[in-house]
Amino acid sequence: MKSYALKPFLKYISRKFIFLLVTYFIAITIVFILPRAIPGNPLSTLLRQIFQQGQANPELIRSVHKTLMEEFGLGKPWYEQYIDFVTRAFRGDFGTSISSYPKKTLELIIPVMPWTLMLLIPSIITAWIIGNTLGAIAGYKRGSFTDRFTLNFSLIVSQIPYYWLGMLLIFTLSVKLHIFPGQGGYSQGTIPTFTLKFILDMLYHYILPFLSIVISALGGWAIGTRVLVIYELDADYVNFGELLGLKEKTVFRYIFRNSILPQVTGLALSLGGALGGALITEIIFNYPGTGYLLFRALSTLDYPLIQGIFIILIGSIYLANFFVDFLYALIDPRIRLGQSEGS
């Protein structure tokens, strides 16, 4: 990169990670108030594992629910029991499962969070391809029978929400052709290893929840990028390129490199978006990642589950858009060197 474009790319690159910091704290606010909000105790479910071989003395439970109260953090006032979040987020300790007791936070998400990292990323990225091509392909043929049909698809499916479509799949897919198994990420009774037959056997369960995310998600980027592809087929260079004689493909490449760059963007923006569907997903398929762990902790009010699972989460879309922007500024120069010009 030259130097005269350097500081403006520094500049640019700082200001987004100001306001992901900015961004991430008041997320991280948002999640410590959220579960607070949600009525019962948190520690009814605990209590009741500690007291289930028959009756107690009222004054031991009494005794063990404020021996708990301590050792949670509960009976602290809320800005202490706040700050003192706030201080082990950054730190990376997410404190002891309620619902899991004695074990800690990250020993129960560090085991389900590749499950939903291999379901959301492939599907998102494999629907982001699909969806701006069939749009790309659209709009250049706009008025054509396959811009008609690709648009009125992409408005159906971009309606459909991740946890209708997912039972529709298990009811016509599993249920009535027994095509794919309806639930699970692999077959009951079986061991996770590290062989082709378990491979074989989890592919074969991942296919309904990834077609779910998929199918769901490439409506919305279809119907995207064909209103940007017909946005740039009135560009000069579209029609300089057409009176030179330049082939049909290699116009249609030109136009579809300058559409793709705002849905790069648009990219990171829905992985927010996306991860939801992806939680619902899980939980529809009793899949065994972060969404099925999160409704289990959210049953029990498992505050410092709740609390990991999202930190973990946001931190990671986060993360992600940041490199995304960081690569749209790289792509394209017109986002780095218009901080010089706003200066």
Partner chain sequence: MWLAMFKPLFKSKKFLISILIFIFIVLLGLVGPILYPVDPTSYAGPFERPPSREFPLGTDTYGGDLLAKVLNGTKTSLYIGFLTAVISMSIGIIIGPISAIKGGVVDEILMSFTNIVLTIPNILLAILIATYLKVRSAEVIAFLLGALGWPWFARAVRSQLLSLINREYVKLSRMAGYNDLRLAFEDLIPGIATYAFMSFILFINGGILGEAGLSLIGLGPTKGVSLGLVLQWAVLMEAVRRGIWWWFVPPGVIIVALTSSLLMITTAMDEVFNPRLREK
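Given the form predicted on its own above, produce the structure of the same protein in the form predicted in complex with the partner chain.
A single chain, with no partners or molecules, comes next.
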């Protein structure tokens, strides 16, 4: 690549990076402000409760209370609390869990993150590929039976929440037909190891939650790409290409390529919603991921853990976001070589 060509690329990428960093900073700030802004400060209420329960195991409770007091910085001026909070958050220290005291929040999150990533990333990408392909074919055959069928199917499927499809799949394929296991990430009683047997067992448990996400997520992509393709069909380059004698196959490839590009950035934007859906799907499947941990944290009102999960998940989404934008800039020459957006 010639050196001059690198500039717009770097500019685009660094602008994205700075925007995400700022937004992440704001997200962390919101995490900081929320409990302190809400009337009756839930954090101090919680502390008081813990303190009042101090009879059973006074030693432990006192230690929990002391740690939390320090971490929340209650009693210090708010700006000190804030600076403290942010510096620790950037160091990866999100405080100590209450329900699993004295474990650090991060210690609890790290082992469950891979499960969520392993579930979410392949299923989202699979849905993206299948959905876009379906949508492109439907759009290209605009008005045909294939088109109408794909469109109506996608419209309905896109409105099925992942978790409800998960329930249906568990009920039919697991409870009634006994084809797949209906819960967990692996068979109960086994210990995660790197053996073929365990991996196969894991895949077996993986299929239903994976399908729930793939099927419900592909509809949205199909609908979007179909419209993009329909607009692209009338594009001037399509007309010109046809009048130069280009084969239908080649024209379709052109259209597909150009309609799919905006969907790459679409992928980045959809990650948040997809993650939200996946968390609930994990709860339905008792899948040992972040969703399940979050659910536990919520039912025990383990605020530091909830906050930690939130900060880490948003951070991961932004990382993924950045990665997708990076990829997009690489594959779209208009960004890579610098043509202003939107023209």
